[in-house]
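As structure tokens, one chain now follows by itself in the form predicted on its own.
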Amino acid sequence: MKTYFKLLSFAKPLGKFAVPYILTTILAVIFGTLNLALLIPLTDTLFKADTNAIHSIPFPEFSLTLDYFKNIFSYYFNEIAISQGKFGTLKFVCVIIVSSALLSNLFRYISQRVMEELRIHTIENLRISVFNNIMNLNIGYFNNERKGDIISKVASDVQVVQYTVTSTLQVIFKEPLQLVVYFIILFKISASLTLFSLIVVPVSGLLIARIVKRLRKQARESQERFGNMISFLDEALSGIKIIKAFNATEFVKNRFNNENKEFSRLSRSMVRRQQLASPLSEFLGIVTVAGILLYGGNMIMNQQNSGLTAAEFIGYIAIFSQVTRPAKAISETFTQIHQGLAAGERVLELIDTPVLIVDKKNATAAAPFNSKIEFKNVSFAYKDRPVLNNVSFTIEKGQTVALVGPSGSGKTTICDLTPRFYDINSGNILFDGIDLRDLKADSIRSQIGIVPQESVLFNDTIFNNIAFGKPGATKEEVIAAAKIANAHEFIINTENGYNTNVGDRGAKLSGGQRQRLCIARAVLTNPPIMLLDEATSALDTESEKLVQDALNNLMKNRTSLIIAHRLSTVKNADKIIVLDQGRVIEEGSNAELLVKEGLYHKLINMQSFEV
């Protein structure tokens, strides 16, 4: 239930939708009763042998009663088939089964708007928490997840999701009140009839909540399933060159067929449950009309004295064969509810995952950077994986500061730490002197320009790359980038120039490329510092080349922190930080570090080049 609660809670202002359809409902209900209850005086005007001895009743007197608008009908049904005789009655009687007929779907057609809205209502605000929370995590989250999981969560478990809400509303309150109502009914017709047909409800129920039982384990283990191979889907379109340079395309294959065959082994014993209970409850409701035409029966035909007529046996025979349609919604939507909580607990799972970065209530927005950054004694682990210790420098503004180290070091974690992408552990970053903690993180971020080693871009055009972290942005500012960037003249010898679309993550486009419009992008937010990855390791001289004309266009006037790879390329750095195993164990600039003859001039020797 408390799963249930927490879906409920997105339907929110539930009361907009609930007055509407608790009203239409229960008209629809109850013209709907009407309309099967009239099956007594219809049948009881057919077959009535003389009308003419139908005497004149009274009007009833107003009470709130069942019976008051039962007399009613009785008094007008009376005083037309003494006017105007048996057919005149059967007009009557016809008429207003037609109008109970059409206003009963009218008020049904009217609740299942309602409830639709609120379906819609519902899984718009799910998806916008589920999505707006996930942007919100921490990067590191995405590191320990699949990123297919996630996607099958956003899409396929919150579309499972939006029946739940519903469904469970029409359990609660339609279907219920539908069948109480035909047992009103019911029992005013004949209470030692309706006690005999009761026997099958519970005996109907604990063998239908015995198939679904198991339902709602099968539908979560379905769903991680199913999230299993939209993962291996997104891995192997991802590294599909890969798989193929390896010859390992029936492994892949393999792989994702044996998954798909265990979802589908889940998918045929939920699919079984499901269909098993509402022919059962059908069945045993119709077992039950057979032992009610028995029993009734007999009593007529012996003339018992039980009070009932051939014409009220007609119509009970007929209400009762009602009763099954809202038992067997009710079967059938129980095992949706199964399903949707199942699916509902992943969702809710990945909202309920907690932002570990997040402002302080007190945090101000960070001033214009002004003056330097501090790392003060940092330490920093992932979970349980220490990755820095104690590390302790100044990057002062305008400074080209360089990073350097073996792999694994903590170059690319000191860079992270920076735009406060994670949290530290222990010790301080300032910001002119402000711990960043102590910072909104977007008023940080808007004054770093990020350029990673890894291109990334979006499916969409050169234009809206570029301008990505400036909308609004003038196609002469986009140039500008463009040019500063070493782009432009690529850009416009591409099909449709700056319009051209770049394809999935920038596909169509070489790594030199790239990794260019990623520079022009950063140039465009103008930034006062800049986070470099290197960007020219993966790339052929002459991309290299132009990459590194359009680094240094970028990083003039600017505060810069550079993770270097190619060791020749930070030697003009104003100052070069050697890292190993998470310290710092060298600081200074290219000549003074070469002099001391310690890990950098190794760094320097191992890659053979000419400083």
The other form holds:
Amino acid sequence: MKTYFKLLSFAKPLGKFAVPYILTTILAVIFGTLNLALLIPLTDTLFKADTNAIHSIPFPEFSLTLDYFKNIFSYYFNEIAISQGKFGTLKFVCVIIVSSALLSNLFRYISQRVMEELRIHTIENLRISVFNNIMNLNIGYFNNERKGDIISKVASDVQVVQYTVTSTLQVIFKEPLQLVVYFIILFKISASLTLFSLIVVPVSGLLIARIVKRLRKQARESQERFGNMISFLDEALSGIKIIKAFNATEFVKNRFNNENKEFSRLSRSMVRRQQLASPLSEFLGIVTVAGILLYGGNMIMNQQNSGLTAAEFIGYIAIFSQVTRPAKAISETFTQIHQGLAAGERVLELIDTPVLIVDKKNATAAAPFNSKIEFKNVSFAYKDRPVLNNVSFTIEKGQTVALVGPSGSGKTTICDLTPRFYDINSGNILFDGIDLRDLKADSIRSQIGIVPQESVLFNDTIFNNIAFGKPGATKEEVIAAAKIANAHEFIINTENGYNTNVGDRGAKLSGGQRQRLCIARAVLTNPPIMLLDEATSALDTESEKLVQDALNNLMKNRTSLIIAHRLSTVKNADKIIVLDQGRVIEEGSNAELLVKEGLYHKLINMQSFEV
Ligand code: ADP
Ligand code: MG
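Given the form predicted on its own above, what does the protein look like in the form predicted in complex with adenosine-5'-diphosphate (ADP)?
Next comes the full complex, and the chain you just saw is listed first.
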């Protein structure tokens, strides 16, 4: 129920849709039922012995009851029967039937339209919320989630949810209303027959409840399976080279196919249940109709004084046969609602995931960087895996500080903490003397440029990839940035120059070219602080030199924190910080550290900092 109301909140403003929906539905139901009820006078006219025997009846007195309207109809019906004869009456009844059918269908169409509006509106809101929340989530969240599962939640589950909201409006309002109106008329025609037929409603209700009970669990499981499939697909596509190289296609195929089989098995079982609900209730309905035929037919044949004419009996059966339709609709929508709720839970999990890194209410925007970044006794753990232990160091404005240490010592982690991708467990990270947590995250990040080890490019043109961080950048600015990044040369040699598409994740470029585009991007945004995390480690010697030149250009007149695996890059740094197992164990210039003959000395002798 909680899930449901939460989903409903995305339908806001509900009143805008619910009110017209309810009004038009009431009208559609009334005229629809009227149509059937008109069968009674119709049959009456056709089979009545003689119109000459009809006498005038008095005009009914006004009262707000069903009988009043029925009497008015009878009055005019009577008048016409007297003045126009049998065929005239028939024409009169037919005109009324046609107009009421027209009205009922018109209102049904309008109510359906309102419903569709509501559905589309809800789904739009839901999708916006999900995507926005995903984008706001902290980086740490994505370490623990499958990308494919998130994709399937946004793409497929949201789609399933949409019918929940609209279907429930139908189930709680339209169909019950239709049933109630039918039963009122049925009671009017014959109370005893109706009491008898009422038995069928709870019986079929119970049966259907039993059938759909397990549906929600199965629906949820099948949605999870679907998420897995998308994950496997995503991994298979991005790793296709490695998969082929390791002859792992069979393994990958099996993994996907197993999931697919499981998904199909669940779908099959769910569909069987779903499909069972409606024929069952329909069959029960027919059984009741047969019972009524026996019971009521008997009443008429025995000429009992039941007050039931043949015409009324035919009308009764006609209306009753329609009772199964809303009952059937209710049972069908129940299965939809269960699936929708299961999907809704998954989507809401995403929406309700707390954004851990939020600006404090009184957070201020950071002023332009002007003195130093300071790590003060910083300790940090990924969940419960301690990674940094009491780390302290300072980066003065204009300095280049290098982080050095064996693999896994926490270098990347320090880089991620500086723009506050994660919050630390204890200690302080101070930006010009102010704790990061007291500043607006955006205002810090806009002053920090990052060139990561793996270049991140989007499937777009070279121009747009460079201009990514600075919307509205001019062609001249982009070219200037590309020149500083040593990228201009190769860009103009591509097929369409700056308009060349780089392919998925930049697949059409070499590693060094990709990296230089990333550097150009950082140059263009021109941040005062740069973080370079092994920006050259994935490159061959030649492109490394080009990229290194680009990086040197980038670091000019900036404050930089660099992680590098080459002595050449590190030795010119103003300060070198040596990390081991999450602790700072040495600190100083290249010369100072070499004299110490500590870990730095050892790493230098190995010619590579990566152990
Ligand atoms: P470095 O960049 O120095 O090689 P990292 O900062 O990447 O090291 O990692 C430091 C330690 O933290 C490693 O032992 C690694 O296993 C762990 N680690 C890194 N990222 C995560 C993560 N997202 N979740 C849990 N542990 C992590
Ligand atoms: Mg690293």
